[in-house]
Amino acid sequence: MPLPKFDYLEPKTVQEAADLLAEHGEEARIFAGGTDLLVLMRERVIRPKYLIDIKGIEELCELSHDEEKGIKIGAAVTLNQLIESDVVRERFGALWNAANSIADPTLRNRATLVGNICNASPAADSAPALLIYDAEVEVASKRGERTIPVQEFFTGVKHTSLKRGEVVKAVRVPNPPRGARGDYLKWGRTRGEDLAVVGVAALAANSGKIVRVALSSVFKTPVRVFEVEKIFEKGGPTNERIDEAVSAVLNRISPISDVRGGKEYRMHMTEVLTRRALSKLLGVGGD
């Protein structure tokens, strides 16, 4: 089925992409890789007369790294950009994982970061990875610019807490703890494409005195489950605490039965990955 008519907007600036946005409301949507926009727009789920594609704002197409700030991802940065970089797949191991397991290389080359956490599914596997590093979104609009903390970005299914007129302009991502280890391990129906059934981000770091986890697929929005944080705060056998950070971790979420699976597989292989990618980051044995 051809792409319903619409308008193709080209602005320059961040500030030309926001007015554009006041200016046509709900009628426009922002373009960046479009893998989602298109494909509502072919099955006619949403019809915008205008799209205001960003991908020629220069400042949205960078990607940088800072020693004190951490890494700056512009919105048009797309995710094989990400997966190339060298100082993402060795200090941001789990945001490195995340981006390559979302769809396949082809699709990588379009497909945003930005698009991946804007479009705003609980299934998003960007989104648990970006919780355990305390990433912060950057929006601007007519009425100037803010931050958003990921952890208040999500709001319910497919919603955010961008507001109308409101312009992602990247996301950043302080530096990781001094000797910090991170990954994202994802559970879906094959091993190519697919959305996940689950997926869980962790990290480790201060010999296993920091260790953060949080999960997509399993709850209405990307989750990071602080409880597991508290646990490994006040010491204990490494086995032990494992243990009770699974059980906080399945005590927290709150999955639902789909076409890609049922509610208790989905606990199930939380539990399996929780355990397994706990057990691997902190160097205990684990199936």
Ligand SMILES: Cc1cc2nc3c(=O)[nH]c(=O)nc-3n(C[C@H](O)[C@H](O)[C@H](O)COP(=O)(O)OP(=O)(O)OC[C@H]3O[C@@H](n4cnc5c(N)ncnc54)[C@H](O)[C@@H]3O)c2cc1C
Second form
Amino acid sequence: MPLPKFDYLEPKTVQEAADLLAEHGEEARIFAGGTDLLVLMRERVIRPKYLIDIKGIEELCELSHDEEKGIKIGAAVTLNQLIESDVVRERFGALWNAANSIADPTLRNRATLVGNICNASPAADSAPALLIYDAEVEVASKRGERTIPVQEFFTGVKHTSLKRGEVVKAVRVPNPPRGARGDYLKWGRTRGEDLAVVGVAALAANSGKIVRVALSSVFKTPVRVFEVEKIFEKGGPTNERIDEAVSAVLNRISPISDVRGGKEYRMHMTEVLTRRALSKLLGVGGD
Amino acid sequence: MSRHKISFSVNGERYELEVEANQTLLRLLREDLGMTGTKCACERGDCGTCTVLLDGEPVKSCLVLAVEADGRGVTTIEGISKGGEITPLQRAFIEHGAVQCGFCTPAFIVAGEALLKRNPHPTEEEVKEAIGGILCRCTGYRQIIDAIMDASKKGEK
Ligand SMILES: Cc1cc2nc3c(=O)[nH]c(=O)nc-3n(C[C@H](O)[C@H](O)[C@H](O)COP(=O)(O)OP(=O)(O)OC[C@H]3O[C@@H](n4cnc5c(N)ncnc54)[C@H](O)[C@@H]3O)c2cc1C
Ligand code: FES
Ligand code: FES
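Follow the form predicted alone with the form predicted together with the named molecule, if you could.
All chains and molecules follow, beginning with the one already shown.
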């Protein structure tokens, strides 16, 4: 079936994109890699009258690293560009692994990180990593600019705290604590090209005093489990703290049953993956 | 609906055309330019049989708008062999029986050529990763992986 009809718009600046969004309101959609958008349009789930392609906006193509501020990922940066970055691979391991777990390399030549979070699927694979790294979302509209902590970005299934007329310019990810190691473990039905049954991002630093865990596909939004952090701050034998952390995670999530797995299976795999991720990062015997 | 004048090349040949906004690159190639080597199946990014190279990088052309090809170069299966000679990769596909019904073959050749250009000596893992977005319902992939590995070894000599 052909795509429904629309006008294709090509702003050259963020200002122009914001003006177009203000002018066309709900009838317009930002078009980045199109890997979510075009699929939904073909299935007639959404029928925007205007597509605003942001890939021609130079400012949004920026992927940079700053020793003070961390990395900045422009809205037009593809997942493959992110994967090719040495800084991301070496210092933001959870994000790098997450990007590698999305779809397949061909799709990643088009799909963007910002598109992944704006689509706001509970299964968005990049989201747990952004949550544990305390990322921030830079947003512009005709009214001005603002920054949204990623913790406040996801508000429900396919819902974000973006307001009408707002376009995401970039995601900023501050440098993780010194010596931090991060990982993202994704459990799917197949090794590639499927959304997660559950995904677990974890980070450990400061000899196991700083530990963070966030998950995809097991709650109505991607979710960071802050209770885990308190458990590790207070110290004690690592194995016991991992057990407590696993319980805290299971208490926090509420997975649904769908084609990818039942609720019970999701609970079980969450336990397995959380334990596996933490055991590996904290250097103790896992399963 | 908006219409757009685009100027782009397919397999080295230049085209100046007018396309409608909702035209995909896949349909432009198959329906307007008559290049039916690139296959159309799911049209939702799942199967990969529509894979072409856009400025040398593999993309799924069902999820690329025709207007986005403006000013760029597209390579399809029709442009892979040069001067009537098949490439070592194409020969390896024949030798390994990596073609059964053939529906997926153009995509695997196009993606395989792009991989070998970027990484002439891939490991088996790298081959599997690179073709991970393309489905084959016939071969079970073994022959396809062997063919790409074999072509990469032949390039070594
Ligand atoms: C075959 C296939 C496999 C997939 N596998 C996975 C997977 O394993 N894991 C996963 O998480 N996802 C997966 N996806 C979903 C999708 O590829 C990703 O979510 C991708 O990162 C989306 O990015 P995009 O640039 O293509 O977004 P687009 O489709 O361009 O946009 C997605 C949404 O975000 C909005 N948007 C985009 N950019 C902005 C912006 N700057 N400001 C405001 N709104 C914006 C758009 O309007 C749209 O609503 C898959 C999709 C397909 C087709
Ligand atoms: S037709 Fe494009 S991925 Fe299936
Ligand atoms: S040979 Fe038939 S689908 Fe691959």
